[in-house]
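Next up is one chain by itself, shown in structure tokens, the form predicted on its own.
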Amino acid sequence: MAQRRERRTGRRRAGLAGDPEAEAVGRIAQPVHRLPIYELASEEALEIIHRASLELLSDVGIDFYHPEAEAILKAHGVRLAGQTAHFDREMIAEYVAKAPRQFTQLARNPARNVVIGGDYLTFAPVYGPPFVYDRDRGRREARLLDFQNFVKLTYLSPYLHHSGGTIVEPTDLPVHTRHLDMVYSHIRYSDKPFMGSVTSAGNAADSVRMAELVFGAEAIREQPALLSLINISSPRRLDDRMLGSLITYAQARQGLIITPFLFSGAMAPAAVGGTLVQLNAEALAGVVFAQMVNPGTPVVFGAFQTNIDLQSGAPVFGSPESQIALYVAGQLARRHGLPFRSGGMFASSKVADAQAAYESVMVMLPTVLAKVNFVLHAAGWLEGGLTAGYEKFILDEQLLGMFHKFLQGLDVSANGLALESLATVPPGGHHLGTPHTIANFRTAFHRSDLFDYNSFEQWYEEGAQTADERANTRYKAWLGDYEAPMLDPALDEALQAFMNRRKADIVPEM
């Protein structure tokens, strides 16, 4: 019985129909940011940091491993010796104005399209782990038919807007041509926006490709259908692989997501201040090449950071010192004008347990009060980013809506003030059978339609399931019910084709 009746929640929520909250929430692509900002550094000490920043661009400098990126470097005036790029401290914030303060990146379903900047926030699911975890048959090698699981049960949240990128690397295809079918699934199986392949220029050539068959070439030189990211390979280098996808996308007029990776205690100092100063460098480094490479080229400020435990060596998620560095990385990034990635439902725990769900929280809280514009990450994350969970993409899923809630802010309309119904209720009385509860008690306060609210002996009763077996349940029902999204079959055709040509050509790195 149970599982007819999620098989059935699992309907309404694919079509969003029956749920008033999750239907309001699919008709609005992404949520507004309507909170006080929380602004943990001073002025003062935000130009502390950044003249920090510019004297390390200036006098120690970034190195880049690319003869192209060289090339270019020095081209507008920047002084390299050997492979290490010396800013002039002036030129920064010429070319960092270049940049657009926000932008909107394309979807297939126009209506999908999402605002990367501004007071608007984007949330996409975990990227990158090699490894799957679900209660049925623990964690293992991820596959394509994991990555396809995951796009799939994206498409299906109304709360994740952006269908993201290497959700799992699917082990079981080729290195040197699975960036191709993992561009299709995103394609095929999902209809928002999605990133493109950086493990190699060539890889993000194709990645552009295959996004200029669905959009056209032109309109994706209007506004971006492609946003990727770039990783510093910190301290202080940008690789060769970076550089050359990089460029490709650029010249293309893709969106980048320029973040340093940072551990403080092993890629950055046992410092938050340092931290920040070397975050700051190397994400202003990125931007300006971008900026170099093709002006105007939509660029997000990336900042994923966190700290190691200096007694093991392992990195620790949820610290009060990454929020820190979360908040101040925010106010770095209102201060250059420039969106905003960083945050995510991240956690050290290797299962969907209360560590997982205390450490996400502490993360995704501060995410949300620094006005994170793009949030990678946003759902799955486990075992520190090496393991993407079935449950926890789906309770991650669920406190992404509590967070839609909160994002409302305060309503002090005639609705939210309830005058009418303050005046009609007697002293000692109730509110629950005015007109005004009856008209909004579907959507007055958030209710997850997964978490449990009964007593103790209905639970009991119905089962006494922990949230993650729930959360088991649900994901195999959203899979069970899911049905894609309309592709035109010309279009599918000339994708194939294309990945079969490529696949033919490419010859596998020894």
The other form holds:
Protein chains: 2
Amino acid sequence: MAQRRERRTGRRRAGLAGDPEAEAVGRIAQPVHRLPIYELASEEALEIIHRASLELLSDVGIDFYHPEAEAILKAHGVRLAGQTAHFDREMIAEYVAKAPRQFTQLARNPARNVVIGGDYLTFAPVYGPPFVYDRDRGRREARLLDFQNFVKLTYLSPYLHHSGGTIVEPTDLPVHTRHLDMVYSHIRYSDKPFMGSVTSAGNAADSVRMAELVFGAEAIREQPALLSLINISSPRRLDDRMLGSLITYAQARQGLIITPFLFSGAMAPAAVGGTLVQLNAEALAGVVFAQMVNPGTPVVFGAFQTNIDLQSGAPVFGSPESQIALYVAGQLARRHGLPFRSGGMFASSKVADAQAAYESVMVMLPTVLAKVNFVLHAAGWLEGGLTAGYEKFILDEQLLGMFHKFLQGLDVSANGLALESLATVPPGGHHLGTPHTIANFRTAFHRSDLFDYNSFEQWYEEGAQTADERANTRYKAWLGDYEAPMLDPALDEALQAFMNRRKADIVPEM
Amino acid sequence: MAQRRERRTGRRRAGLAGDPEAEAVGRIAQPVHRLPIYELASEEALEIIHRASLELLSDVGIDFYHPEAEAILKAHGVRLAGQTAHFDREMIAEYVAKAPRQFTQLARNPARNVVIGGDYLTFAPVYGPPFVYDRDRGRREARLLDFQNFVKLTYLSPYLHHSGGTIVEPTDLPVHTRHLDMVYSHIRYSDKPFMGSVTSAGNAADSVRMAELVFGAEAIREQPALLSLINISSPRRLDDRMLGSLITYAQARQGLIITPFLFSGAMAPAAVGGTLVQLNAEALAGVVFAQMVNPGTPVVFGAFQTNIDLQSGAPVFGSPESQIALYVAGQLARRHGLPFRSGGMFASSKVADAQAAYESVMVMLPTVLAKVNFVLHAAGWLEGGLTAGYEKFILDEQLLGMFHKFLQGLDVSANGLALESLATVPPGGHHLGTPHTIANFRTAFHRSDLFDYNSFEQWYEEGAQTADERANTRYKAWLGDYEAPMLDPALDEALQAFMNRRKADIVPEM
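For comparison with the form predicted on its own, provide the form predicted in complex with another copy of the chain.
Up next: the whole complex, starting with the chain shown before.
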């Protein structure tokens, strides 16, 4: 019975009928953030942090481990001492100003193009886990099938605007060619925008080539079709794989998210202020370098930050310190006039229990209030990012719907104030069935169709299911009802021919 | 083994040793909110809402079902049409201005006095549930033993500053005298401040008399020893029980929280704006009336608000609409210069699962950012307030600790910036064991000792416990280690003598 209702709900989602907010898959547009932004730090504190970052970049420097990168830096007047680059203050301002404040990323379905930056929010699924978890089979190594499942679930959600990148690592595929299967799966099973591979310059070039096949080589130079994740190997270095990918993408004018990857207490100081100094310095170095490679390349100021538990060394997600860092990183990004990436539904917990949920909202609600423009890991993250949870994905997605509604803000129009109802419903009366209530029945309040609001008795009689049990039923229903978006057979053939040729050519690294 | 470690942890909490943040029970002071407040609504929108509230109070009015209240209103120039009171704009401003902007509530242990209002936050446990839940016995009717257990758990938490009121309804006691046992239990098993009974004027008078026995009749007129919850019977009426309690407490100059109790779509319009108009009007009517009874009576502007699911009529907690209402209600309270009560760890879920946790943070994080001065329901709430959960209480308490740390804000001092560490840790190095990390080891990051940050393997080998399973062990450990604070035997005897006399005197209502 529960199974049957779930399947119907799933079909409604996938099949477009009835839901006032989501009559078509992904019909819901990106939320536009016109509410006040939570500005935690004073202008003075921001200035202290930014000045310290500039001094760090100028006096201490940051390492670039890539011969071509060194040549580019030298050609643009950066002081190099060995592999350590020293950037001057004026140079940073000059090159940051070359980056666009916002840009559009192409989707295979043009109705799903996303705006990155400005007042727009973009939600994308978890990225990177080598493991998956579900209630039936527990934790296991992720496979291509899991990757494709998460692409499909993301496609079906109206609240995820972006298909993401390495949603999980398909560990059943050879390392040296799996990037092809991942990019292909995004194209084949979704029509939302997606990310490219960053595991090497060659893999980045393959991603660009596949995007060219889908969108055309010229079109993607006008507006990027790939948005890819360049992590800084903090502290203070960019490694050759990331630099190779960065250069390849920037030359093809594809979007880049430059993200210091920081655990305060490990790769960064055991202090939020110092972590922000480092984060700002490292992100700016990457942004400036990308603009040296190709001025105008779309770049996003990234901030992946939390702290470790100093007693055990374990990463802690959802911490109060990471909230503070997130707000202030957003202030820095806006100061630079750059789109901002941070946050997500982070959790340290191993399963979709209360801890996972507490932790996730402790990061995601600040993510929304800080106006993070690109939210990777907006659904599915478990176990410090080592695991993608099927149930967690479904539960997180419920929250994303709520954030969409929250961002619509306060309505003080005549309808929003309902003055006539206020005056006519008598003391002790109720507003059920008033003309105002009837007129606003479908839109007044967001409705989660997975969370339980029934009486205890009804909930108990229907099996006393916990939220993750209901989510387990739901994800299977969605996958059962999934229908792939149309893909031109000629394009599909071209993509497969390219992949097959590359799979024959690429030599595994030893 | 897990049990033994839990018991040790419990003892450490209760026994004062080792924890850098909480060396004594309740040693942690109230958090002071000096961060920016999240101001969601524009000044213009606030003005629209406030003006509409004033018109509602003046033109439509609000009912007072109590003969003495009617006399008081009339004596102060309020226009009465039957039981409907019409308040003029100037009158409202005049009487609101008589209320203190902040006040101190006495605790039996003066070190635990709390400041209500200003920049201070006060966290109190759940209030009102007739049921309790734990993993071992499921959901059952609450008894006096449960009430006392929650008083003890609240006493042991350094992050709950207030013992609350009707934490649960002790359904095993006679209705007409159970208020005596509740007030006595707060005094006997805790030394934190507490709330009085509001079930009738007589019960309020009993609460005042017991407070007089503890603190002295004069002392509690100087600074209130009781802070009690006056709910408006929305829409637009105050009933005789609440008015009787209000008058009794105001005459004794005890603190009052005037709270419209609103589900948008039921007792309020299906619109956040209209709900705020009503909420503001109803709360102001109660505040003004209390100042007419006794000018200078400490009053708190209360806002209990969420919406129903319009399809089923069920209350929905953690909704995006309720977040918006909470932020704006806080803005209204500050506009009036009144302490603010709202929010809490609300959840619709029946158990301490992911849904309960998502919902709770969706309310509690806005509660903190909105600078709610008095947070009832800050721990233990389940099932729309029908159930107090033991595990939920313990889990919520973990979050309260995190909010304490969050409110310390960003440190951009030399130590907060850690510039020397930033310059000396080499590229690719780490900050483990640096002089700065060692110097900040205990205070840099808040540490939950209940949330799990271990590796998957370790978590799995130790029993793969979910958060609510760990919380189950924890609450039993705390209760096992509990030691009552000292109570003067003569005072105890006086309290018991009073109770026995009253129990013989009070005639049950038919």
